[in-house]
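Presented below, as structure tokens, is a lone chain in the form predicted on its own.
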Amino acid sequence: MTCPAPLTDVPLHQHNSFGIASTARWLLPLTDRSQFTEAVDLARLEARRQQRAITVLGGGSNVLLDEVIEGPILQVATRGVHFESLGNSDVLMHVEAGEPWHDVVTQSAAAGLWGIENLSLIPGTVGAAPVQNIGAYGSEISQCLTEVRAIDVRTAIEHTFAANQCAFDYRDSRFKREAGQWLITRVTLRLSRTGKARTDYPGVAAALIASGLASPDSASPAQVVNAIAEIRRRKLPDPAVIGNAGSFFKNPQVSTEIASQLSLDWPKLPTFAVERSEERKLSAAWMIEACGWKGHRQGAVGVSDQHALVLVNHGGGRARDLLALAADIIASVEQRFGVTLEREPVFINGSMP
């Protein structure tokens, strides 16, 4: 399929989770796989004419963009699922970097299969999902992956990446560290025919046993789906409503030793095992709140009144009024615990080369 020709001067505020005006001054959309290699090929020969770097935008959910990007914006949104079964329980699926997340986690319960059903209602693509290496409700993305291929837009040249390749960490991935060079077109999961639901996380079997199951073992993977959605829509606003990013930051992760006396100094401050780690990871929503933050509110921009580790755009603000916001509450947090906190969002700073 022939690249399209690209759009100019396109509005983005419908295409970040933020609802924040922005002006792409250079965007090409990508609807089919053919039109990869070609169109990374335009958008450098623009980065080179204009001597800024490539932007990879998918559904928007995890950026904060500046209010002009003047560089290439490639948009992706290529769809298509193909499911490869193994021979035994286990079951490949393939997926297309432009599907909405939401909806392969569906398809796969739908399917019957277990594995992605506690990811539910994370906002944003798939191609998005290693990048972070979205988690929630106690599973990762990385525990399920095998393969991502992403194309390094500084050649136009495809590479496939097993999971052991990406350099997965909480919230990280070498896609992340290596922001600006990979454009990533396709993952492949590794699902499962039998399993059953991970309860672990606080607040996950109390759901499924309010939703009618006698036990939490007894569901399948889509009324954990279902759960968890339900979890997720009470917790958190919906960015059709306010515009916002979901966990805006990560929980800390900080060493036994200094964890152990943040919890004599500070009783009721959660603390999580980190897995294949001696580390302790922090509440970073229960200090922020602690703060003094939940609910406030700096012009536009604000804390949701809902989870404390949510920064909304209450409408007008900017990505740098939001920058401002989270700061204050990074320097708060660290004046009163001495643990800084480190935003997920990435910023897409369109006046810089």
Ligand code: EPU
The other form holds:
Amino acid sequence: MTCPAPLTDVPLHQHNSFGIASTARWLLPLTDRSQFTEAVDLARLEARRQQRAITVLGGGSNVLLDEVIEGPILQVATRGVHFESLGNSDVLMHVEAGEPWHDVVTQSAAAGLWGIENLSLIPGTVGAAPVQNIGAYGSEISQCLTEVRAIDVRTAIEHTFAANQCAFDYRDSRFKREAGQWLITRVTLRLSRTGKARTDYPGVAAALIASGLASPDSASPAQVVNAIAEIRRRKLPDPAVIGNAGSFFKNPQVSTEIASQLSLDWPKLPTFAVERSEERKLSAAWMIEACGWKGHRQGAVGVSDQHALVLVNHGGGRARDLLALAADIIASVEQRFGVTLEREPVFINGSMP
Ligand code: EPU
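The form predicted in complex with the named molecule is what I need now, so please give it after the form predicted on its own.
Let's see the whole complex now, leading with the same chain.
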């Protein structure tokens, strides 16, 4: 299938979960994987002509868009899911990058497969999921991802990365660190026909019991998907109702010494063990709330009154308003706790060379 002609002056407010009013000067929507090479070549020409970077956009659920994006945008909207049985209890699920992540979770659960059920209701596309190594309720995509295919936009050549080549970390990967270089085209997950509900994260077992199950151990993947979705609906603001990108900050990791000192000073501050590390993770939401930000409104933007880690767009907010609010929050948390918060969503600077 040949590439469509690029679109010009495309409004993007419905293509980012913050609902920020933004305009794309040059945008190519891609619906078929056979279009990728030609599309990347076209975007490279446009990027060279303008001396600007190429932006790859998926569901727009982890971005802060500038008012105008001058450089070329490739919008990945390819669909398709293919299951491959491995002969034992394992099944590979090959998914095209434009599939909405939650649809993949429900399809996997409907097939009775275990692996991604705790990652229910996370907004965004499959192609974006490995970039920030999406994680929630005790699971991360890196735990069952086996392969990522991605095109290097500098050369238009597709590469295949095994999981151990993706440099996955908490909300991090090589695709995030090498921002602007990779267009993810396909992701492969290794799922299992056997398993049981992962209930280590506080509240998961209670939600399964509340859904009518006698024991969390008798839950099916679909029942876990529904229970996690119920927790998220209760705890997090819905981007369809009020613009947001989920957690705006990462939970900071500090040494055990710093964590112990903070726990002495602030006994209620939740701290968590970090896998494969001596460090401890601190609850950013708790620190932000303790500084009085929860529910605070600053013009068109603010902090959610449901969850202190989530910044919201009440309507008409711009990326720069959210960045200014975030800077104020970072400064106040730093002043009170001596800890520096790090932003999660990626700022797409519209005039970036
Ligand atoms: N808390 C507060 N105030 C709040 C909200 C939470 O003090 O307004 C405290 C509570 O003590 C609570 C603790 O923070 O027990 C943890 O809250 P929660 O379970 O909501 O988890 P989180 O650490 O704030 C992380 C992820 C979420 C993910 C949840 C569940 C990050 C940056 N965020 O939030 O991810 O859903 O755990 O696993 O790691 C996202 O990335 O967009 C996202 C929502």
